[in-house]
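Only one chain comes next, encoded as structure tokens, the form predicted alone.
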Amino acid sequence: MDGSVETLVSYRLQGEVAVIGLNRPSKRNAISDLVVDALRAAAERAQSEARAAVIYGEGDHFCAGLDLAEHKEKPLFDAIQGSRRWHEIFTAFARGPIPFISALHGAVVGGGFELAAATHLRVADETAFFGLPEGQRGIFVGGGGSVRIARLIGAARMGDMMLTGRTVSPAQMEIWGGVSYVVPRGQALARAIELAEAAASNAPLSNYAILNALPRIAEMSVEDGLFTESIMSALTSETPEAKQRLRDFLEKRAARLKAPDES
């Protein structure tokens, strides 16, 4: 095993944005148990001192997935517990207090795709390619992909990728709903940081509601969802920050929204 928890994942604070780097380029940033532990530490630090976070990969790839050399030696129960640890930590990204944005290039494969799916926005440059080779490896996804990836792109498309080993371009993945933005080669990280800075400027409780209430409402009945929406709408509007922002808007001190083709 190369590296330690302290070196496998890099961390820096850029204004109000935590920038987290998978730092195992010689292994195409494959995810080992130590990498999972490092991601947990980075997520906890980001949530304590930043208002948004970006995850990217050092070297030529975002992440080539599970470290198979480590996985093949695990007893059955250890493998189950390992998967559950991935679920716990990826859920900390998906349902935490701040938004996480992934900057994707090169391989976004297997567990790397599962990690990206746990983030709230995915920015891919034109070198990215998406794959789920678990079927060819004799295994199954274990990092939450059967829930998160399937809900992003549909179970049938995910099944196609797993059954055939098909890789998918970022342009196609954007059409499918698995990618939020596609940018030219080498620009994913800069664009992800720009988006994170925009999200960091939002009211914290609004972001918390978007990250935590919105996905739950999507799983509710219509009536339960509408009721929950009413509660969250009232709660967010009662904060001092929301009241000040509404005053700024009404008194024309806040910037107006522009149509996409406006300069």
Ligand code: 1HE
Second form
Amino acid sequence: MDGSVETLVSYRLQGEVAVIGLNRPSKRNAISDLVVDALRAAAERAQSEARAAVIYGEGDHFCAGLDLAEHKEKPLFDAIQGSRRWHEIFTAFARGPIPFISALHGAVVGGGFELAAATHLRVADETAFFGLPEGQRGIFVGGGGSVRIARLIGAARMGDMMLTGRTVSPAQMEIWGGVSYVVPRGQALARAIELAEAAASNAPLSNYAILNALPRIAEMSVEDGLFTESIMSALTSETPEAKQRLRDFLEKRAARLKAPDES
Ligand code: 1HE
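Hand over the structure of the form predicted together with the named molecule; the form predicted alone is what we had up.
Now the complete complex, all chains and molecules, led by this one.
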């Protein structure tokens, strides 16, 4: 039994954080068209009621990528449209109003890695392994990987993974910049929720600028980037929330920053 659109992706709201689970463990959370629909619904719901979201996988793996059984039957034009649909949905949450954090364990491969790359922060436990077996399967990335994974770890490293089929450990992926946190086995979800709670406590417009202005500025010329930064900076400062937060700091009501080794 493969599940219906209602059960393929689980959803719960924990405080201000939406916790979204890929819930097709018998197929290693492979992403079928129905899973794409379910992810879209969950992401939209999260954007309407939460201030941050976490995506994780049920079972022993985060995600085995594209559902190859479904894909092998697809005519050419359906395959193009299918890929464009992944792009549309991943972009909707990558450039939406709230941060998404992926909690990774086991296989993070093919489209599963592309999904993780579309989230804003990746937390991997030590069981995670990263792979791009598209070359071995006779296909190519289609879920935004050539844009997002290549920007995260570099096109040369991505090309190496695709050409050779090598899998990469979380420790190596952290050095490459593909994950930001590596945690002990079984702790990725808890850590991702903790980080999501921290991000959820930021001013919403600051988070919006971080998710939408920052990556755009990174693609701009230096001059355009600096100009856009000034506009964004002034806009965020003008909100009543920013004024209140600045007053809180100056009147010693805000928590002070701690050094990384202070807990
Ligand atoms: C699947 C898929 C799948 C598993 N599509 N059904 N992705 C891949 O090439 C990765 C393919 N999967 C694997 O290499 C392994 O399944 C895992 C390393 C992830 C896990 O291994 P294991 O031993 O735990 O599971 P398994 O026995 O291989 O698979 C269990 C079941 O899940 C089995 O089905 P069953 O009916 O025989 O029980 C598998 O067929 C099924 N399964 N992965 C369909 N991917 C937008 S473009 C993106 C392009 C890509 O993502 S290409 C990479 C695709």
